[in-house]
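Below, in structure tokens: the form predicted alone, a single chain.
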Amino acid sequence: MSKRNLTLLTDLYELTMMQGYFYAKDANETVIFDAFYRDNPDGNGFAIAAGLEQVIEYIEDLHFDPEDIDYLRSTGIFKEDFLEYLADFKFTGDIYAVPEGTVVFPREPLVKVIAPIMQAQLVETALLNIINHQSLIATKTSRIVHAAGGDGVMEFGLRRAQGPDAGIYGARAAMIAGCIGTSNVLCGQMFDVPVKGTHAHSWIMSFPDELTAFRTYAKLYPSACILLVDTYDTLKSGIPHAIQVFKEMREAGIPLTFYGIRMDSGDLAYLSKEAKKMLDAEGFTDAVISASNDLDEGLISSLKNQGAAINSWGVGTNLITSKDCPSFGGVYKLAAIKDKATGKFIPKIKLSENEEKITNPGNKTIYRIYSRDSHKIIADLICLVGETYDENNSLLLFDPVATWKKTLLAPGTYTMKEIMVPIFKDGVCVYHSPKVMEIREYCKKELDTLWDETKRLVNPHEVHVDLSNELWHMKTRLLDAYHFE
């Protein structure tokens, strides 16, 4: 897809607020916004951050073309001197973010924007659109890959995605989270990821008979011969014909390097076990038995529990749409405003009757705390920028709501790592985004830092996200100040 200027990919109120700032405030007033989410999708124990590379591309190309300004003028909402200001608009601020493929948890910043208020306000919608979508699909994929238990999972969802962009970038996110390939050829081209696929029922139906169709396909693709066996009768026709073709290949001396069958309908547990018996009986013990057909992590887990002989999974609709949890719920909230006189950030807080909607104020970063012995995550600690920690000292963690719940980590039992990294400084990108397959490897290592209990698909163990003592006291002072006004 050709490069597009996405500057107008925004909600109208971002632009009307910008015009309001232009006339009512100092347009150069520096602020901090945090992008974060409140609840893990699908009741999962974590999420996977994704989409940063597309955020970088969006920020680097942020500008208003003459036709954009003409359109805004035609709405009758915007004044001429504000439109003239937009003609030279560009992003000049700083951005910090958690790298793609990182496991993340609710309420911690995934992206932090430090910029003049008009710039920071404008980027909200597109930033959330990109991060929310790819993080959602990556998280959903991680559940499916976990359910597959080491079997290969292929992303097959393009035709059911909500439009081309969702198909392309959803497949990208799926690759980050552990898929071994995608059927999406454009995604393969754009991001240098493996593309995989077999053939459709129409291939079989277009030939005089099933056996001829199989023989023709095997002749064309002998090193990647996966035959779809459920067009007519899986057990009486499809599998016997596939076995006959595999025998002919073996007798002709054609190496059976990657071969097998795919089933797209029927009782997959029963059919796969019967298929395995039939293939094994003829010496094809290493044949791939692949399944598709509206799969998700729940159905894959069930099939595994039933002893299904499937060792490769093609997952489409339920992955690319995250069908049972179609939104990520990321938000973007003001956290601080810089005082021009002192150069210090004045913390800001959003109040709510709902405790989970009260924001964390100030200029923050995240430290991830690991067990020194197991290298598993103990907790995440949101703290203020500038706070320092010494792993040779004890560390007291406490629940920011139920503060009596405390954990004291002894010196030498834990390690800490700051997980937010600089992406833009003064409007210039200072971060090199890895290739998708490199992010995939990083994500795999990230998942290894989670305890098995956190990766459970049902009722996972919660990884605690705590506040530093200094941040907690800042938040409490602000809450008390508003309470007593």
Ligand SMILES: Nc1ncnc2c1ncn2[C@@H]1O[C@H](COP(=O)(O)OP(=O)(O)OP(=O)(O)O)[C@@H](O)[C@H]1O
Contents of the next structure:
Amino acid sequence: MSKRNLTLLTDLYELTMMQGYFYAKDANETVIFDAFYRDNPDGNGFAIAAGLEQVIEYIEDLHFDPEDIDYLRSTGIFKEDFLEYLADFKFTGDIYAVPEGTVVFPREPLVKVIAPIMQAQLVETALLNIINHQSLIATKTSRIVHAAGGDGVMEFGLRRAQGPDAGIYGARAAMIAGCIGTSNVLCGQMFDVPVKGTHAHSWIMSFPDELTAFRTYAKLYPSACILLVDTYDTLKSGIPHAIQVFKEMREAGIPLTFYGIRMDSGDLAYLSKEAKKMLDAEGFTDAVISASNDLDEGLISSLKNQGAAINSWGVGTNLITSKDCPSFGGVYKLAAIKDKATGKFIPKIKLSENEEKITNPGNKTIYRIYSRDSHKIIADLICLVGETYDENNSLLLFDPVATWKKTLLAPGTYTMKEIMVPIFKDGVCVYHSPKVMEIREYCKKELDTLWDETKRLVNPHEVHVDLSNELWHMKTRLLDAYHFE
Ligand SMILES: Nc1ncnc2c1ncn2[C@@H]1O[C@H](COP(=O)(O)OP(=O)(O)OP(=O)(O)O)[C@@H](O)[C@H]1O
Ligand SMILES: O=P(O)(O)OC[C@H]1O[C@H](OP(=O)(O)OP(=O)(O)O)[C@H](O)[C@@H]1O
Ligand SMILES: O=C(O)c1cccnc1
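Rather than the form predicted alone that you just supplied, could I have the structure of the form predicted together with this ligand?
Below is the entire complex, every chain and molecule, led by the chain shown above.
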């Protein structure tokens, strides 16, 4: 795909604010912005961070082409000095982020940008656009994969995605979160992920009869032979014809390595159980029985509860559009401004009537605390950069709102890991993005650090995200200072 310049992929107000900073303030003032979200999508117990590789590409390519400048000039909003400044614009700051595939929780920074205010402001919109979309689809996919309980889930959503980008990057996010393959060929090419598929009803309908269609397909693709059995009558025609073709393959000595059926309509519980009986009776006990048709995590769980004999799932619309939760509420908030005289960051806070919406000030990082025995997550601790911890000491965690709720971790019972890593240093990328299939492996391990109670689909157990003592006091001091009569 030809490279696109996404520099103007921003809200106008970022540019009007930049012009304001340029004329009305020190445009080189260094600031810190945090990208974080407030609620897990879909009532889930966690989210999966995704999209960082595309954020890195976007930041590395930030520049205003002459036609961008001409366009901005044509709006009549921007002055020549500012447009001249934009002609030489590039990102020179630092970025820290949580790696893709990491399980994350509300209120903790997923990305932290430390840069001159002009730069940090501009990148807000695209950064959120990328992270919000991919984290949404990765989180939705993890629910679907969880419901499938170890069966393979294929991503089939391209035709229903909200445009090409949502199809490509949604499929990328779906792979990160555990799909075994995607039908999206461009995604396969771009990210080196497995492409998979069966065939459509049109294949069957294009032949004089179903049996001929199945035989022709089996001849062409004997090592990946999944036949769609519901074009005419699943039990009376589709499955018997599929069995006939598998028998012919067996008799001809063609190895039946990956073969089976796909059902795309009807009562999938009943039909799959009948299909299993019919296949087993002919010795095809290892046949794949796959299902598709507007599936999601709820339907897959229900089909499993009904004892459906399905062992492979094709999921499109509900996954790629995250249909029952169409947005991920990531926001980007100013957390600190560097004092030129002292070189220290002055923490900034955003107040709100709604306690949830009050931001966490300062230059922060995140420590993840694990149980030493089980390696499951005990809590996340947002703290200030520079704070040090020693796992050989006890650690007191407390709820940042209901501060009397405390947990004392004894020395030797827990381990800590900083989960934000450096991505850019002085405008130079210092991070190597793993390949998508590597991120997928990492994500699988990340999911193992969650208790089953956090992974359940309905009313999951909430993982605590606490503030360090130092950060909590800083926040409280700032809140106390804002006392309006
Ligand atoms: N046993 C089942 N329990 C719960 N939901 C099921 C079951 N079997 C199928 N479904 C789901 O019910 C919905 C309706 O499926 P059905 O095939 O009856 O209608 P349809 O989608 O209109 O069919 P078609 O694709 O032929 O138009 C689909 O989302 C399907 O996945
Ligand atoms: O149902 P989804 O989860 O979106 O999965 C993808 C669907 O796309 C295909 O059919 P298509 O939707 O084009 O036609 P159909 O609805 O008539 O089967 C396929 O047969 C699946 O049903
Ligand atoms: O390969 C398939 O079976 C497929 C691909 C896209 C959409 N539905 C099904």
